[in-house]
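Just one chain follows, in the form predicted alone, and it is written as structure tokens.
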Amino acid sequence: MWLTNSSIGRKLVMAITGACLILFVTFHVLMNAVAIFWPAAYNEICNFLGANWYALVASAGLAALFIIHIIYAVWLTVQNRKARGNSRYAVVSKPPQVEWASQNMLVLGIVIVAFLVVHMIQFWAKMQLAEIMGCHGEIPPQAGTLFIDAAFSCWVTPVVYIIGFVALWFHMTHGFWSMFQSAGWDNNIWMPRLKSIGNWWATIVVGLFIVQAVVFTINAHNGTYRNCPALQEQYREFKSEGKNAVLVEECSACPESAVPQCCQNK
């Protein structure tokens, strides 16, 4: 199959599976936002996904995509240093228009992911995993912005997020306009123009990430989100429904002609 035989096919697997990414990033960093400026509405969101099934389908494309894109990238770095052979160790001058995000692409991926384990632990381990799995702690799946300020009232949370948001951002500079390259999209004219959108589309969504990170350290020392009388409310009301659903979940087990004494003894 020439997208896993030839190194053309490999880009343009890399290319899109980059876009998806991207689209991605721009989402999650506009779901992000809500938790900014209407906190209760982001809790619904998480609410509304939740371990539902076109959420989970979601989770398991996203993973998809990320798995790929890595194996893609591994797989290209030593197919170009094999072609390259000892030359790669020769000492040259680069041309200008080889940037430095290009030469460290696999680095700072590597830095991605490492953030990204770190995001996952903190959020999507203890909120949509922990619904599937049926492990309700003290904290609500469903409550993200109790899960921002567990995360975010530790000061290493906000320098490891800003590390890999610069990461991102030398990423997205790099593969915004390389991914239209490997689709044959390369000329003269388009070529900068690509490069300057995709500078500013990477500027822009890592710009909210590092000022959402700020906020989220700052509301999160403050108590923002644990003191917020109507959150208070919410995380109430997000608690006794993990209640009954484990109710419903237990009396289902019992004969139907006990379930009454059942519930009756819960």
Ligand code: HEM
The other form holds:
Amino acid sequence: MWLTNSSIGRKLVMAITGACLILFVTFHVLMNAVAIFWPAAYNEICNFLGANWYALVASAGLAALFIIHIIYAVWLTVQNRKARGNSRYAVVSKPPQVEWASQNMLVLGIVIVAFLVVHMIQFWAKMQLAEIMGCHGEIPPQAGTLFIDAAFSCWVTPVVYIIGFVALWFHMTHGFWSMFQSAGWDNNIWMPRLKSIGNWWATIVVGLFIVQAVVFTINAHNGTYRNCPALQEQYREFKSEGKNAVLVEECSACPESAVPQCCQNK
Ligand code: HEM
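Output block for the form predicted in complex with this ligand, input the form predicted alone:
Now the complete complex, all chains and molecules, led by this one.
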């Protein structure tokens, strides 16, 4: 098939999956903002999504996008290196107009995947996966703010996240204009504009993620999500709704602890 057999087809697949992932991270950062301004509403959204069929379809689609994007990235990199052969090592200095990010997209992608592994263990495994399995820890899977609290109580979390966010910024700034180029929209008027839009978009999204990580860390250390009476009432409701769920100690299938040791006593 053209999308797999030709180099331009493969680039187009990268561009389409990349565009969907940019939309996803934009949606995600806006959703996190709800946790800052209206924590109880954020938990209601987590409750509404949970492991319901529509959330599972969206998660499966998202996972497919990530997997296709990663497989094609490795494929294109191997193909490019083969095409360049030994000349890859012959060029020591690169022209200044070749950006650092464009030379390091694969490495940046690997840093983002490493961040995602930590992130999925801290959140997805304990929320959606735990609900699918029908077993969870002391925290009910709908209580998103308590998972934020558990993760950001530990200083390691904001450090790991900010490293991931910086890699995401470089990856997005290059990926944004590159996807338009792959789709054939490549001219002297629009390319500088697209680069500028991409820089702004990535800076706003990543800037908001960084601010959120800082606010969540401060809130976690102040006990904001643990001590608020309205939130405590909501947690009790979630617990009583899920009273048939098995606690994690009784269920070997559940990932027992992704919260670092220093945060487990919270
Ligand atoms: C301050 C930063 C962030 C926080 C607090 C945060 C929080 C969360 C939470 C609470 C969930 C829900 C888990 C569930 O219901 O299953 C989630 C899911 C997810 N997050 Fe994040 N996130 C952050 C940044 C990011 C970034 C930068 C990315 C991507 C590069 C990302 C990718 C994902 C993915 C792929 C999922 C799974 C979505 C699904 O199952 O449909 N997150 N995140």
